[in-house]
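Below, in C-alpha coordinates: the form predicted on its own, a single chain.
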Amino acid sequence: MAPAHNGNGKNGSKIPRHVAIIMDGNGRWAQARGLDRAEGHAEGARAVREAVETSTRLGIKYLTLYAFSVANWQRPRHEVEALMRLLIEFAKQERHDLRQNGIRVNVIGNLEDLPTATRHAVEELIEYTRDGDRMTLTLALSYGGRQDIVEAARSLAVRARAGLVLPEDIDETFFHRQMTTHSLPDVDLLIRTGGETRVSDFLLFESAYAELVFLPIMWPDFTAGRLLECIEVYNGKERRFGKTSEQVQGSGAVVVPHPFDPLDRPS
(Lines of atoms letter the chains of each structure in order from A and count residues from 1; the text may use other names and numbers.)
(Lines give C-alpha, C1' and ligand atoms only; values in the text may rest on other atoms or scores of the structure.)
(Ligands and ions follow the chains in the order given, each with its own letter.)
Protein backbone atom coordinates (compact mmCIF):
# COMPACT_ATOMS: atom_id res chain seq x y z
CA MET A 1 0.00 0.00 0.00
CA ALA A 2 1.15 3.53 -0.71
CA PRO A 3 1.94 5.70 2.33
CA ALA A 4 -0.23 8.66 3.21
CA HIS A 5 0.93 11.75 1.38
CA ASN A 6 0.94 15.34 2.61
CA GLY A 7 0.84 17.96 -0.13
CA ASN A 8 2.84 21.14 -0.03
CA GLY A 9 1.36 24.59 0.44
CA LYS A 10 2.86 28.03 0.19
CA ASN A 11 6.43 28.56 1.40
CA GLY A 12 6.99 24.82 1.35
CA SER A 13 4.56 24.15 4.22
CA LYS A 14 3.04 20.70 4.41
CA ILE A 15 -0.70 20.41 4.05
CA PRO A 16 -2.16 17.67 6.28
CA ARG A 17 -3.97 15.04 4.26
CA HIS A 18 -6.72 14.45 6.84
CA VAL A 19 -7.99 17.20 9.14
CA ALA A 20 -10.65 16.42 11.76
CA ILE A 21 -12.49 19.09 13.74
CA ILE A 22 -14.52 18.97 16.95
CA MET A 23 -16.84 21.94 16.44
CA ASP A 24 -17.47 22.91 20.05
CA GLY A 25 -18.95 26.07 21.52
CA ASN A 26 -22.02 26.93 19.45
CA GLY A 27 -24.34 26.95 22.44
CA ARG A 28 -22.00 28.94 24.67
CA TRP A 29 -21.40 31.43 21.85
CA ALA A 30 -25.16 32.05 21.66
CA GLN A 31 -25.71 32.21 25.42
CA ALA A 32 -22.93 34.79 25.78
CA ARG A 33 -24.96 36.99 23.41
CA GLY A 34 -28.31 36.38 25.08
CA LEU A 35 -29.47 34.10 22.27
CA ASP A 36 -31.00 30.65 22.24
CA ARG A 37 -28.46 27.84 21.88
CA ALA A 38 -30.08 26.81 18.59
CA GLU A 39 -29.11 30.19 17.12
CA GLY A 40 -25.51 29.37 17.91
CA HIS A 41 -25.75 26.20 15.86
CA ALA A 42 -27.17 28.20 12.95
CA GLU A 43 -24.23 30.60 13.15
CA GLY A 44 -21.90 27.63 13.38
CA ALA A 45 -23.11 26.54 9.94
CA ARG A 46 -21.35 29.60 8.51
CA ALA A 47 -18.11 28.46 10.08
CA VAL A 48 -18.63 25.01 8.54
CA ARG A 49 -18.97 26.58 5.12
CA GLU A 50 -15.76 28.58 5.57
CA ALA A 51 -13.85 25.55 6.87
CA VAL A 52 -14.94 23.48 3.87
CA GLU A 53 -14.09 26.21 1.36
CA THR A 54 -10.69 26.88 2.93
CA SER A 55 -9.80 23.19 3.18
CA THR A 56 -10.65 22.66 -0.46
CA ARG A 57 -8.59 25.65 -1.53
CA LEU A 58 -5.58 24.48 0.49
CA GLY A 59 -5.67 21.00 -1.01
CA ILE A 60 -6.71 19.07 2.10
CA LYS A 61 -8.01 15.73 0.82
CA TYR A 62 -10.10 14.68 3.82
CA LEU A 63 -12.03 16.93 6.21
CA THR A 64 -14.02 15.23 8.98
CA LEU A 65 -16.42 17.23 11.15
CA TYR A 66 -17.88 16.06 14.46
CA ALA A 67 -21.42 17.17 13.68
CA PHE A 68 -23.46 15.11 16.18
CA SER A 69 -22.21 12.58 18.69
CA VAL A 70 -24.03 9.63 20.24
CA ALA A 71 -23.98 11.55 23.53
CA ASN A 72 -25.67 14.58 21.92
CA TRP A 73 -29.01 12.74 21.91
CA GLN A 74 -29.15 13.57 25.64
CA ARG A 75 -29.41 17.29 24.93
CA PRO A 76 -32.74 19.19 25.26
CA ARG A 77 -35.25 18.02 22.66
CA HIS A 78 -35.71 21.42 21.02
CA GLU A 79 -31.94 21.75 20.53
CA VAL A 80 -31.67 18.28 18.96
CA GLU A 81 -34.60 19.07 16.67
CA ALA A 82 -32.95 22.34 15.63
CA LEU A 83 -29.73 20.48 14.78
CA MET A 84 -31.64 17.95 12.70
CA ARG A 85 -33.32 20.80 10.78
CA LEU A 86 -29.93 22.43 10.20
CA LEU A 87 -28.64 19.20 8.70
CA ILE A 88 -31.55 19.18 6.26
CA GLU A 89 -30.89 22.81 5.34
CA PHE A 90 -27.18 22.13 4.87
CA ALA A 91 -27.89 19.13 2.65
CA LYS A 92 -30.25 21.12 0.44
CA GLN A 93 -28.49 24.49 0.33
CA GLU A 94 -24.92 23.30 -0.13
CA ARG A 95 -25.41 20.34 -2.46
CA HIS A 96 -24.79 22.20 -5.74
CA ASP A 97 -21.68 24.02 -4.50
CA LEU A 98 -20.29 20.82 -3.03
CA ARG A 99 -20.68 18.91 -6.27
CA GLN A 100 -19.44 21.79 -8.39
CA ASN A 101 -16.29 22.00 -6.26
CA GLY A 102 -15.63 18.25 -6.46
CA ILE A 103 -16.42 17.56 -2.80
CA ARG A 104 -17.75 14.11 -1.95
CA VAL A 105 -19.85 13.84 1.20
CA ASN A 106 -19.37 10.82 3.44
CA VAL A 107 -20.91 9.86 6.81
CA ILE A 108 -19.52 7.94 9.76
CA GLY A 109 -21.63 6.81 12.68
CA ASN A 110 -25.13 5.37 12.66
CA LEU A 111 -27.20 7.18 10.03
CA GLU A 112 -30.19 5.01 10.94
CA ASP A 113 -30.48 6.85 14.28
CA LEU A 114 -31.45 10.11 12.57
CA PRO A 115 -35.07 11.18 12.01
CA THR A 116 -36.40 9.99 8.66
CA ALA A 117 -36.43 13.40 6.97
CA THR A 118 -32.89 14.18 8.09
CA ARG A 119 -31.60 10.76 7.10
CA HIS A 120 -33.14 11.01 3.62
CA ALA A 121 -31.69 14.49 3.07
CA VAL A 122 -28.21 13.29 4.04
CA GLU A 123 -28.50 10.14 1.93
CA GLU A 124 -29.53 12.22 -1.09
CA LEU A 125 -26.54 14.53 -0.49
CA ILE A 126 -24.18 11.55 -0.38
CA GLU A 127 -25.56 10.23 -3.65
CA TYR A 128 -25.57 13.65 -5.33
CA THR A 129 -21.89 14.26 -4.53
CA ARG A 130 -20.61 10.70 -4.94
CA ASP A 131 -18.35 11.53 -7.93
CA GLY A 132 -16.42 14.29 -6.16
CA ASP A 133 -12.69 13.63 -6.31
CA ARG A 134 -11.17 16.85 -4.97
CA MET A 135 -11.96 16.41 -1.26
CA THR A 136 -13.96 14.05 0.95
CA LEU A 137 -16.11 15.85 3.51
CA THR A 138 -17.10 13.40 6.24
CA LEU A 139 -19.86 14.21 8.71
CA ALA A 140 -19.79 12.29 11.99
CA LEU A 141 -23.47 11.79 12.79
CA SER A 142 -24.70 9.84 15.81
CA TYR A 143 -21.06 8.85 16.08
CA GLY A 144 -18.96 7.60 18.95
CA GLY A 145 -15.41 6.32 18.69
CA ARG A 146 -15.85 3.67 21.38
CA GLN A 147 -19.10 2.49 19.84
CA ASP A 148 -17.47 2.19 16.41
CA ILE A 149 -14.66 0.06 17.87
CA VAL A 150 -17.06 -2.17 19.81
CA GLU A 151 -19.31 -2.73 16.79
CA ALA A 152 -16.29 -3.62 14.65
CA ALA A 153 -15.18 -6.13 17.30
CA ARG A 154 -18.67 -7.60 17.43
CA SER A 155 -18.76 -7.95 13.65
CA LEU A 156 -15.42 -9.76 13.66
CA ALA A 157 -16.57 -12.03 16.51
CA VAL A 158 -19.64 -13.07 14.53
CA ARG A 159 -17.56 -13.80 11.44
CA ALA A 160 -14.96 -15.71 13.46
CA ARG A 161 -17.66 -17.83 15.08
CA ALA A 162 -18.94 -18.69 11.60
CA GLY A 163 -15.43 -19.69 10.53
CA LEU A 164 -15.12 -16.79 8.05
CA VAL A 165 -12.20 -15.13 9.83
CA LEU A 166 -9.17 -16.63 11.56
CA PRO A 167 -7.75 -14.82 14.61
CA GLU A 168 -4.34 -14.61 12.97
CA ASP A 169 -5.89 -12.71 10.04
CA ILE A 170 -6.83 -9.78 12.27
CA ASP A 171 -4.38 -6.89 12.36
CA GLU A 172 -4.93 -3.12 12.63
CA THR A 173 -5.71 -2.69 8.95
CA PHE A 174 -8.12 -5.63 8.90
CA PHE A 175 -9.85 -4.34 12.02
CA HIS A 176 -10.17 -0.84 10.57
CA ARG A 177 -12.01 -2.24 7.56
CA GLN A 178 -14.90 -3.21 9.85
CA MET A 179 -15.36 0.35 11.17
CA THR A 180 -17.56 3.09 9.73
CA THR A 181 -14.33 5.05 9.15
CA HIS A 182 -12.95 2.35 6.83
CA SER A 183 -12.81 4.75 3.85
CA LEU A 184 -10.68 7.30 5.72
CA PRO A 185 -6.92 7.46 6.26
CA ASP A 186 -5.43 8.23 9.65
CA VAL A 187 -6.02 11.73 11.02
CA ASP A 188 -3.01 14.05 10.66
CA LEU A 189 -4.37 17.11 12.45
CA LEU A 190 -7.23 17.18 14.97
CA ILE A 191 -8.60 20.59 15.96
CA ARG A 192 -11.02 21.37 18.77
CA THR A 193 -12.64 24.74 19.42
CA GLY A 194 -14.48 25.72 22.59
CA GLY A 195 -11.58 25.85 25.01
CA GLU A 196 -11.80 22.22 26.14
CA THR A 197 -8.74 19.96 25.94
CA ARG A 198 -10.23 16.53 25.35
CA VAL A 199 -11.20 14.50 22.27
CA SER A 200 -14.67 13.49 23.52
CA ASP A 201 -14.88 10.04 21.93
CA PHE A 202 -13.96 11.33 18.46
CA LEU A 203 -11.89 9.17 16.09
CA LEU A 204 -10.05 7.43 18.93
CA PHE A 205 -8.60 4.68 16.73
CA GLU A 206 -7.83 6.91 13.76
CA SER A 207 -6.16 9.74 15.73
CA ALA A 208 -3.51 7.64 17.45
CA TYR A 209 -0.73 9.73 15.89
CA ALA A 210 -2.63 12.93 15.11
CA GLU A 211 -1.30 16.34 16.09
CA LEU A 212 -3.81 17.97 18.46
CA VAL A 213 -4.63 21.68 18.49
CA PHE A 214 -7.06 23.09 21.06
CA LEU A 215 -8.42 26.59 20.43
CA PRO A 216 -9.95 28.90 23.09
CA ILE A 217 -12.50 30.31 20.64
CA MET A 218 -16.07 29.12 20.11
CA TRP A 219 -16.86 27.37 16.83
CA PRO A 220 -18.85 30.27 15.25
CA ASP A 221 -15.66 32.36 15.54
CA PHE A 222 -13.60 29.85 13.55
CA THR A 223 -12.25 31.42 10.34
CA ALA A 224 -9.95 30.61 7.45
CA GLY A 225 -7.18 32.38 9.32
CA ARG A 226 -7.63 30.12 12.33
CA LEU A 227 -7.34 27.02 10.15
CA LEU A 228 -4.12 28.38 8.66
CA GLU A 229 -2.77 28.99 12.18
CA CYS A 230 -3.53 25.35 13.07
CA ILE A 231 -1.69 24.15 9.98
CA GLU A 232 1.28 26.30 11.01
CA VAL A 233 1.29 24.52 14.38
CA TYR A 234 1.13 21.19 12.53
CA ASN A 235 4.11 22.20 10.41
CA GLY A 236 6.07 23.01 13.53
CA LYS A 237 5.84 19.43 14.78
CA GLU A 238 8.24 16.62 13.95
CA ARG A 239 6.15 13.52 13.30
CA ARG A 240 8.27 10.54 14.40
CA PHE A 241 5.74 7.72 14.95
CA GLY A 242 7.98 5.93 17.43
CA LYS A 243 11.29 6.63 15.73
CA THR A 244 13.99 8.99 16.98
CA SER A 245 14.49 12.49 15.62
CA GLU A 246 17.82 11.41 14.16
CA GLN A 247 16.20 8.52 12.28
CA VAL A 248 13.51 10.73 10.78
CA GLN A 249 15.90 13.50 9.76
CA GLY A 250 18.48 11.08 8.46
CA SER A 251 16.13 9.15 6.20
CA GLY A 252 14.62 12.24 4.57
CA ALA A 253 11.46 10.20 3.94
CA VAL A 254 7.89 10.80 5.05
CA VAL A 255 7.20 8.50 8.00
CA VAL A 256 3.73 7.07 8.53
CA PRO A 257 2.44 5.04 11.49
CA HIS A 258 0.89 2.28 9.38
CA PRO A 259 -0.51 1.87 5.88
CA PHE A 260 -4.15 2.90 6.21
CA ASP A 261 -4.85 4.18 2.73
CA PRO A 262 -8.42 4.00 1.41
CA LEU A 263 -7.23 4.69 -2.14
CA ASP A 264 -5.45 1.36 -2.20
CA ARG A 265 -7.94 -0.64 -0.21
CA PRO A 266 -10.16 -3.19 -2.01
CA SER A 267 -13.80 -2.23 -1.88
Ligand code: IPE
Given for the second form:
Amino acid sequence: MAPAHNGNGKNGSKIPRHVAIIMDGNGRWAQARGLDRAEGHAEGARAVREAVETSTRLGIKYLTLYAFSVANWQRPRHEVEALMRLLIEFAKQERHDLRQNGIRVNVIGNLEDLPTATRHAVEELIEYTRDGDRMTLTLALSYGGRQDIVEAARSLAVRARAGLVLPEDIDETFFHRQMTTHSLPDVDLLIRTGGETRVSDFLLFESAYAELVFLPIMWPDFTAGRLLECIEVYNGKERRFGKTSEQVQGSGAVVVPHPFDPLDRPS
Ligand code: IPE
Ligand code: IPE
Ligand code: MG
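The form predicted together with the ligand is what I want next, because the block you gave corresponds to the form predicted on its own; please supply it.
Below, the chain from earlier opens the complete complex, with every other chain and molecule after it.
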Protein backbone atom coordinates (compact mmCIF):
# COMPACT_ATOMS: atom_id res chain seq x y z
CA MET A 1 0.00 0.00 0.00
CA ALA A 2 1.45 3.36 -1.00
CA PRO A 3 1.73 6.10 1.64
CA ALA A 4 -1.00 8.70 1.70
CA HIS A 5 1.42 11.48 1.05
CA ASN A 6 3.52 12.17 -1.92
CA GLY A 7 6.69 12.72 0.03
CA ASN A 8 8.63 15.55 1.46
CA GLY A 9 9.04 18.94 -0.11
CA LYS A 10 11.42 21.70 0.80
CA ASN A 11 12.01 22.25 4.54
CA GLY A 12 10.70 18.75 5.21
CA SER A 13 7.10 19.80 4.50
CA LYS A 14 4.77 17.12 3.27
CA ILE A 15 3.31 17.69 -0.14
CA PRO A 16 -0.30 16.53 -0.38
CA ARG A 17 -0.74 14.04 -3.16
CA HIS A 18 -4.18 15.23 -4.22
CA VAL A 19 -5.15 18.90 -3.96
CA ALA A 20 -8.64 19.96 -5.02
CA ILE A 21 -9.71 23.58 -5.38
CA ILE A 22 -13.12 25.24 -5.45
CA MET A 23 -12.20 28.33 -7.45
CA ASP A 24 -14.85 30.72 -6.19
CA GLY A 25 -15.11 34.51 -6.33
CA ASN A 26 -14.51 35.46 -9.97
CA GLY A 27 -17.84 37.27 -10.24
CA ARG A 28 -17.38 39.30 -7.05
CA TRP A 29 -13.79 40.12 -8.02
CA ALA A 30 -15.08 41.64 -11.28
CA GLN A 31 -18.11 43.37 -9.79
CA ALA A 32 -15.93 45.05 -7.15
CA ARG A 33 -14.03 46.65 -10.04
CA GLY A 34 -17.11 47.61 -12.01
CA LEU A 35 -16.37 44.91 -14.58
CA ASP A 36 -18.55 42.27 -16.16
CA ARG A 37 -18.54 38.91 -14.34
CA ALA A 38 -17.06 37.35 -17.47
CA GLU A 39 -13.94 39.47 -17.00
CA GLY A 40 -13.59 37.95 -13.56
CA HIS A 41 -13.62 34.50 -15.15
CA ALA A 42 -10.94 35.56 -17.63
CA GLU A 43 -8.80 36.80 -14.76
CA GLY A 44 -9.55 33.54 -12.99
CA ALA A 45 -8.01 31.65 -15.91
CA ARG A 46 -4.73 33.45 -15.19
CA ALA A 47 -4.89 32.25 -11.60
CA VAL A 48 -5.47 28.72 -12.90
CA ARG A 49 -2.23 28.91 -14.87
CA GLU A 50 -0.29 29.95 -11.78
CA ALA A 51 -1.91 27.27 -9.61
CA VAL A 52 -1.07 24.59 -12.18
CA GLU A 53 2.54 25.76 -12.56
CA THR A 54 3.08 25.94 -8.80
CA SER A 55 1.48 22.56 -8.16
CA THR A 56 3.68 20.94 -10.77
CA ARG A 57 6.78 22.56 -9.35
CA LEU A 58 5.90 21.42 -5.82
CA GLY A 59 5.45 17.82 -6.89
CA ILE A 60 1.69 17.60 -6.30
CA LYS A 61 0.61 14.55 -8.29
CA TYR A 62 -3.10 15.32 -8.63
CA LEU A 63 -4.63 18.77 -8.93
CA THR A 64 -8.41 18.89 -9.36
CA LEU A 65 -10.13 22.17 -10.20
CA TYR A 66 -13.85 22.84 -9.88
CA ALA A 67 -14.42 24.80 -13.09
CA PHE A 68 -18.15 24.40 -13.68
CA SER A 69 -20.78 22.66 -11.58
CA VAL A 70 -23.99 21.02 -12.70
CA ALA A 71 -25.79 23.82 -10.84
CA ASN A 72 -23.86 26.50 -12.77
CA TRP A 73 -26.00 25.76 -15.88
CA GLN A 74 -28.65 27.85 -14.16
CA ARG A 75 -26.58 31.03 -14.52
CA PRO A 76 -27.46 33.69 -17.09
CA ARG A 77 -26.86 32.43 -20.58
CA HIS A 78 -24.22 34.97 -21.52
CA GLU A 79 -22.16 34.06 -18.46
CA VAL A 80 -22.35 30.35 -19.27
CA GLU A 81 -21.35 31.10 -22.85
CA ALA A 82 -18.39 33.18 -21.69
CA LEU A 83 -17.22 30.33 -19.48
CA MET A 84 -17.56 27.83 -22.33
CA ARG A 85 -15.53 30.12 -24.62
CA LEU A 86 -12.86 30.57 -21.96
CA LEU A 87 -12.47 26.82 -21.73
CA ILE A 88 -11.77 26.67 -25.45
CA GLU A 89 -9.20 29.45 -25.11
CA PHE A 90 -7.59 27.73 -22.14
CA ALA A 91 -7.34 24.45 -24.04
CA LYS A 92 -5.77 26.12 -27.08
CA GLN A 93 -3.39 28.43 -25.23
CA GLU A 94 -2.18 25.99 -22.62
CA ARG A 95 -1.85 22.77 -24.58
CA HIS A 96 1.85 23.09 -25.40
CA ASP A 97 2.93 24.16 -21.95
CA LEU A 98 0.86 21.45 -20.33
CA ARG A 99 2.38 18.75 -22.51
CA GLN A 100 5.87 20.20 -22.16
CA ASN A 101 5.54 20.07 -18.38
CA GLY A 102 4.32 16.48 -18.28
CA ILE A 103 0.78 17.40 -17.23
CA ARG A 104 -1.99 15.05 -18.20
CA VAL A 105 -5.45 16.59 -18.43
CA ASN A 106 -8.42 14.61 -17.20
CA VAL A 107 -12.11 15.47 -16.79
CA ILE A 108 -14.70 14.53 -14.19
CA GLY A 109 -18.38 15.29 -14.56
CA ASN A 110 -20.44 15.23 -17.72
CA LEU A 111 -18.27 16.29 -20.62
CA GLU A 112 -21.11 15.36 -22.96
CA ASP A 113 -23.22 18.19 -21.52
CA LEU A 114 -20.86 20.85 -22.90
CA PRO A 115 -21.46 22.64 -26.20
CA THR A 116 -19.81 20.76 -29.07
CA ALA A 117 -16.95 23.20 -29.67
CA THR A 118 -16.00 23.24 -25.99
CA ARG A 119 -16.29 19.48 -25.69
CA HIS A 120 -14.06 18.99 -28.73
CA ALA A 121 -11.44 21.43 -27.44
CA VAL A 122 -11.33 19.63 -24.10
CA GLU A 123 -11.24 16.18 -25.70
CA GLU A 124 -8.39 17.32 -27.91
CA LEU A 125 -6.53 18.61 -24.85
CA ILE A 126 -6.99 15.29 -23.06
CA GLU A 127 -5.65 13.42 -26.08
CA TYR A 128 -2.75 15.83 -26.63
CA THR A 129 -1.56 15.55 -23.01
CA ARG A 130 -2.29 11.87 -22.46
CA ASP A 131 1.35 10.84 -21.92
CA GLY A 132 2.00 13.36 -19.15
CA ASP A 133 3.24 11.57 -16.05
CA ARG A 134 4.31 14.40 -13.78
CA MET A 135 0.90 15.62 -12.66
CA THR A 136 -2.74 14.85 -13.45
CA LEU A 137 -4.77 18.03 -13.86
CA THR A 138 -8.44 17.18 -13.52
CA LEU A 139 -11.07 19.68 -14.59
CA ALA A 140 -14.49 19.25 -13.03
CA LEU A 141 -16.91 20.22 -15.80
CA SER A 142 -20.65 20.01 -15.49
CA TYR A 143 -19.76 18.17 -12.31
CA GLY A 144 -22.01 17.29 -9.39
CA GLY A 145 -20.79 15.18 -6.49
CA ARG A 146 -24.19 13.74 -5.64
CA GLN A 147 -24.90 13.04 -9.26
CA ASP A 148 -21.64 11.13 -9.60
CA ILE A 149 -22.58 8.95 -6.60
CA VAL A 150 -26.11 8.34 -7.86
CA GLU A 151 -24.92 7.47 -11.38
CA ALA A 152 -22.49 4.94 -9.92
CA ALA A 153 -25.28 3.38 -7.84
CA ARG A 154 -27.52 3.22 -10.88
CA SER A 155 -24.93 1.57 -13.08
CA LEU A 156 -24.24 -1.03 -10.38
CA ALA A 157 -27.97 -1.67 -9.99
CA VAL A 158 -28.34 -2.26 -13.72
CA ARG A 159 -25.42 -4.66 -13.75
CA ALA A 160 -26.64 -6.45 -10.63
CA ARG A 161 -30.05 -6.92 -12.20
CA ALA A 162 -28.37 -8.44 -15.25
CA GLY A 163 -26.45 -10.81 -12.97
CA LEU A 164 -23.09 -9.24 -13.85
CA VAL A 165 -22.37 -7.96 -10.33
CA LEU A 166 -23.05 -9.63 -7.01
CA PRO A 167 -24.32 -7.22 -4.33
CA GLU A 168 -21.87 -8.73 -1.83
CA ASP A 169 -18.96 -7.76 -4.09
CA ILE A 170 -19.82 -4.05 -3.86
CA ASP A 171 -17.39 -2.43 -1.45
CA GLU A 172 -16.01 1.13 -1.34
CA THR A 173 -13.25 0.43 -3.84
CA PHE A 174 -15.57 -1.27 -6.30
CA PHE A 175 -18.14 1.48 -5.92
CA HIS A 176 -15.56 4.18 -6.57
CA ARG A 177 -14.51 2.46 -9.77
CA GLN A 178 -17.91 3.34 -11.23
CA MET A 179 -17.49 7.05 -10.57
CA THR A 180 -16.02 9.63 -12.96
CA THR A 181 -13.28 10.13 -10.32
CA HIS A 182 -12.26 6.46 -10.60
CA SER A 183 -8.66 7.25 -11.55
CA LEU A 184 -8.10 9.72 -8.70
CA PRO A 185 -6.96 8.98 -5.15
CA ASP A 186 -8.74 10.47 -2.14
CA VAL A 187 -8.43 14.23 -1.74
CA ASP A 188 -5.79 15.22 0.83
CA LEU A 189 -6.27 18.99 0.77
CA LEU A 190 -9.42 20.82 -0.34
CA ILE A 191 -9.12 24.58 -0.79
CA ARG A 192 -11.97 27.01 -1.39
CA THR A 193 -11.44 30.66 -2.20
CA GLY A 194 -14.19 33.28 -2.16
CA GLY A 195 -14.95 33.31 1.56
CA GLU A 196 -17.79 30.78 1.66
CA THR A 197 -17.38 27.79 3.97
CA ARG A 198 -19.30 25.19 1.99
CA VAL A 199 -18.35 22.46 -0.45
CA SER A 200 -21.08 23.13 -3.05
CA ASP A 201 -21.42 19.52 -4.22
CA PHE A 202 -17.70 19.01 -4.90
CA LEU A 203 -16.03 15.61 -4.43
CA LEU A 204 -18.40 14.53 -1.65
CA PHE A 205 -17.25 10.91 -1.66
CA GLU A 206 -13.57 11.56 -2.33
CA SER A 207 -13.06 14.25 0.33
CA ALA A 208 -14.19 12.05 3.22
CA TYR A 209 -10.93 12.72 5.08
CA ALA A 210 -9.62 15.78 3.25
CA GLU A 211 -8.25 18.72 5.18
CA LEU A 212 -10.37 21.76 4.35
CA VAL A 213 -8.91 25.24 3.93
CA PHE A 214 -11.19 28.21 3.27
CA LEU A 215 -9.66 31.46 2.07
CA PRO A 216 -11.37 34.86 2.17
CA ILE A 217 -9.67 35.99 -1.05
CA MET A 218 -11.36 35.86 -4.46
CA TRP A 219 -10.05 33.28 -6.94
CA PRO A 220 -8.31 35.78 -9.30
CA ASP A 221 -6.16 36.84 -6.32
CA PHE A 222 -4.95 33.31 -5.67
CA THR A 223 -1.18 33.15 -6.13
CA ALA A 224 1.69 30.70 -5.69
CA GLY A 225 2.25 32.16 -2.24
CA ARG A 226 -1.34 31.40 -1.22
CA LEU A 227 -0.98 27.80 -2.30
CA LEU A 228 2.20 27.49 -0.25
CA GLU A 229 0.33 28.91 2.76
CA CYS A 230 -2.41 26.31 2.31
CA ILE A 231 0.21 23.56 2.25
CA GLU A 232 1.70 24.96 5.43
CA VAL A 233 -1.72 24.80 7.09
CA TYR A 234 -2.08 21.23 5.82
CA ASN A 235 1.29 20.39 7.33
CA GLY A 236 0.16 21.67 10.69
CA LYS A 237 -2.72 19.18 10.82
CA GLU A 238 -2.60 15.80 12.43
CA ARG A 239 -4.49 13.46 10.15
CA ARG A 240 -5.97 10.87 12.45
CA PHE A 241 -8.42 9.06 10.18
CA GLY A 242 -10.54 8.08 13.16
CA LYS A 243 -7.65 6.92 15.31
CA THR A 244 -6.35 8.57 18.47
CA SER A 245 -3.46 10.97 18.41
CA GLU A 246 -1.34 8.46 20.35
CA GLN A 247 -2.01 5.72 17.82
CA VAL A 248 -1.11 7.97 14.92
CA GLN A 249 2.09 9.19 16.53
CA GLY A 250 3.04 5.75 17.71
CA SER A 251 2.96 4.42 14.19
CA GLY A 252 5.59 6.93 13.07
CA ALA A 253 4.49 8.27 9.74
CA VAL A 254 0.86 8.93 9.00
CA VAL A 255 0.33 6.10 6.60
CA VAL A 256 -3.25 5.49 5.71
CA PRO A 257 -4.83 2.70 3.78
CA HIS A 258 -6.23 4.41 0.71
CA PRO A 259 -9.25 2.43 -0.37
CA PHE A 260 -9.47 4.36 -3.63
CA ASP A 261 -5.85 4.43 -4.57
CA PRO A 262 -5.44 3.98 -8.30
CA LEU A 263 -1.69 3.69 -7.78
CA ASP A 264 -2.22 0.53 -5.78
CA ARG A 265 -4.43 -1.15 -8.28
CA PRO A 266 -3.21 -3.80 -10.62
CA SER A 267 -3.45 -2.23 -14.05
C1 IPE B 1 -16.15 31.21 -10.11
O2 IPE B 1 -16.64 32.11 -9.21
C3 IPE B 1 -16.84 29.89 -10.05
C4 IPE B 1 -17.50 29.48 -11.29
C5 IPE B 1 -18.73 29.06 -11.25
C6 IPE B 1 -16.80 29.50 -12.55
P7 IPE B 1 -18.12 32.68 -9.25
O8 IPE B 1 -18.53 32.98 -10.65
O9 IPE B 1 -19.02 31.78 -8.50
O10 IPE B 1 -17.89 34.04 -8.47
P11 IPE B 1 -18.81 34.62 -7.33
O12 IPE B 1 -18.90 33.59 -6.26
O13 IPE B 1 -20.13 34.96 -7.94
O14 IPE B 1 -18.06 35.82 -6.88
C1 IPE C 1 -18.86 26.42 -6.83
O2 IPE C 1 -19.05 27.79 -6.83
C3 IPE C 1 -18.66 25.94 -8.24
C4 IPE C 1 -17.39 26.29 -8.87
C5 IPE C 1 -16.39 26.90 -8.29
C6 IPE C 1 -17.26 25.88 -10.25
P7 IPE C 1 -20.49 28.43 -6.86
O8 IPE C 1 -20.32 29.89 -6.82
O9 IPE C 1 -21.29 27.87 -7.99
O10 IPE C 1 -21.10 27.86 -5.48
P11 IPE C 1 -22.24 28.46 -4.55
O12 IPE C 1 -23.40 28.80 -5.42
O13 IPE C 1 -21.67 29.68 -3.90
O14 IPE C 1 -22.52 27.38 -3.56
MG1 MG D 1 -19.52 31.67 -6.53
